[in-house]
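Coming up is one lone chain in structure tokens, specifically the form predicted alone.
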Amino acid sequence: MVSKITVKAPSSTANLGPGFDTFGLAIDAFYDKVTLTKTKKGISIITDDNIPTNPENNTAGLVVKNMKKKFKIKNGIEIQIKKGIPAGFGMGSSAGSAAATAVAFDKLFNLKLSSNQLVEFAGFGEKASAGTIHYDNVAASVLGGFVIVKTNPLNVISINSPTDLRMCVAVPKIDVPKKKTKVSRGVIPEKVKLVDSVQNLANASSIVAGFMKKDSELIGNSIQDVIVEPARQHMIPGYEKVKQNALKAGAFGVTISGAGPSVIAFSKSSFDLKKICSAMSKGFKSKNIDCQTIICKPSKGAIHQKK
């Protein structure tokens, strides 16, 4: 019988502009690693990172608690977490740990869960950081590639990405509020104009078509959001300059990664990606903010790491 499992899950970017709470994309910028070990009783968390170690306040802890209850597992579980995804920067940090934990639990107890079930259990972890369950980041981290999340009932559609799709991510070195996701969801308008809704729907549909046709240019050119981005951009100092610079440097489209403050530019492998990264850095520099830039591509989902 297996007594210990390690799973690595990728960072992710959600929304992709117009696909609020619906689109997610796994990216190979960062990874979280979770090791689950069977113990006699209880749930314990071991980590060197600055994250809650009370299972009730920890994404991985909540996933284990819910899965233990659902499948009437009597064993205790020790959860070892190694964070690679920066917390609170719109890269799916809580989702990475939650996705890795759900997949590890499934393998540890040989549950043979479906993709939708894994995403649903991983979604419980989002409660710890966002206060609500939403599935765009966890679905991308569990399954990899581009995902479309339908709810009531939950059904995740997964589409492989074009091989030449590349992203430049700028992660600004700024302080983020403790409950950042909650704060950034609070600024979204409750009512939207029909014309804006139609425009976002057209752009979102074009993104899906771009992934289906493996057309990176169509994807990038469709990453335009007239509803959520305008409401959130004031929370990211220098955002307009960062976006403008990246587009001038050759990016197809630029948007806020998830709830921010990271900014993501969409391009393809044949372009000068270092130039785009440099342009984004200069945009943040205009507000005296340093940033880390990463060139990345779509990633596979959570994978079991064999020794």
Second form
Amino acid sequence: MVSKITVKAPSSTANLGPGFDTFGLAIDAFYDKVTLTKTKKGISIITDDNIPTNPENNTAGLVVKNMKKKFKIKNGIEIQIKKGIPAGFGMGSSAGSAAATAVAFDKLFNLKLSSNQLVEFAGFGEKASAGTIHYDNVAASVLGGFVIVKTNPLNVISINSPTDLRMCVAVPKIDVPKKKTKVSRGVIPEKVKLVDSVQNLANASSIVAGFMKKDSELIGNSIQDVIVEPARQHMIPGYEKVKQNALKAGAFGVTISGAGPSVIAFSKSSFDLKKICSAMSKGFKSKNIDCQTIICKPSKGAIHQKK
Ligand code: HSE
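Return one more block: the form predicted in complex with L-homoserine, after the form predicted alone shown previously.
Up next: the whole complex, starting with the chain shown before.
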């Protein structure tokens, strides 16, 4: 019987513009590592990172608590977390730990859960940071690549990405509010105009077509959101400049990564990606903000680390 499992899960970008709470894409920018060890009783968290260690407020803790209860597991669990994904920047940090935890728990107790079940359990972790459960980041982190989340009942559809799809992510060095996702979900309009909904629907459908046709340009050109991005962009200083600069440097489309404040530009491998990154940096610099830029591509999902 195994008593210890380590799983590594990728960062992710949610929404991809018009696909609010529906689209997710795992990206190879950062990874979280979670090790679960069977103990006699209770749930304990060990980490060197600046995250809550009370299991009730910790993404991984909530996933373990719910899975233990559901599968009537008597063992205790020690959760060791090594964060690689920066927390609070729209890179799917809580989802990365939640996904790694759900996949590790499944392996540790040989549950053989389906991907939909794993995503559902990982979703409990999102409640710790977002206040509500949304599955776009966790689905991407569990399955890897591009995912479409259908709810009621939960069904995650994944589509392989074009091999030349590349993203430039700019992570600004700014203070983010505690419970940032909750805050940034609070600024979204409850009602939307039909014309706006039609525009987002057309763009979202085109993104899906782009993945199906392995057409990075169609994906990138369709990353346009007239509902959520306009409501949130004031929370990111210099956003408009970062976006315009990236578009001028050749990006097909630019949007907020998840709930922000990171900004993500979509492009392809044959383009000058460094130029896009430096254009984005200059955009943030116009507001005296430094940023980290990363060129990335779609990542595989959460995987068991053998050693
Ligand atoms: N779809 C979610 C949101 C992702 O935009 O609020 C949060 O990471």
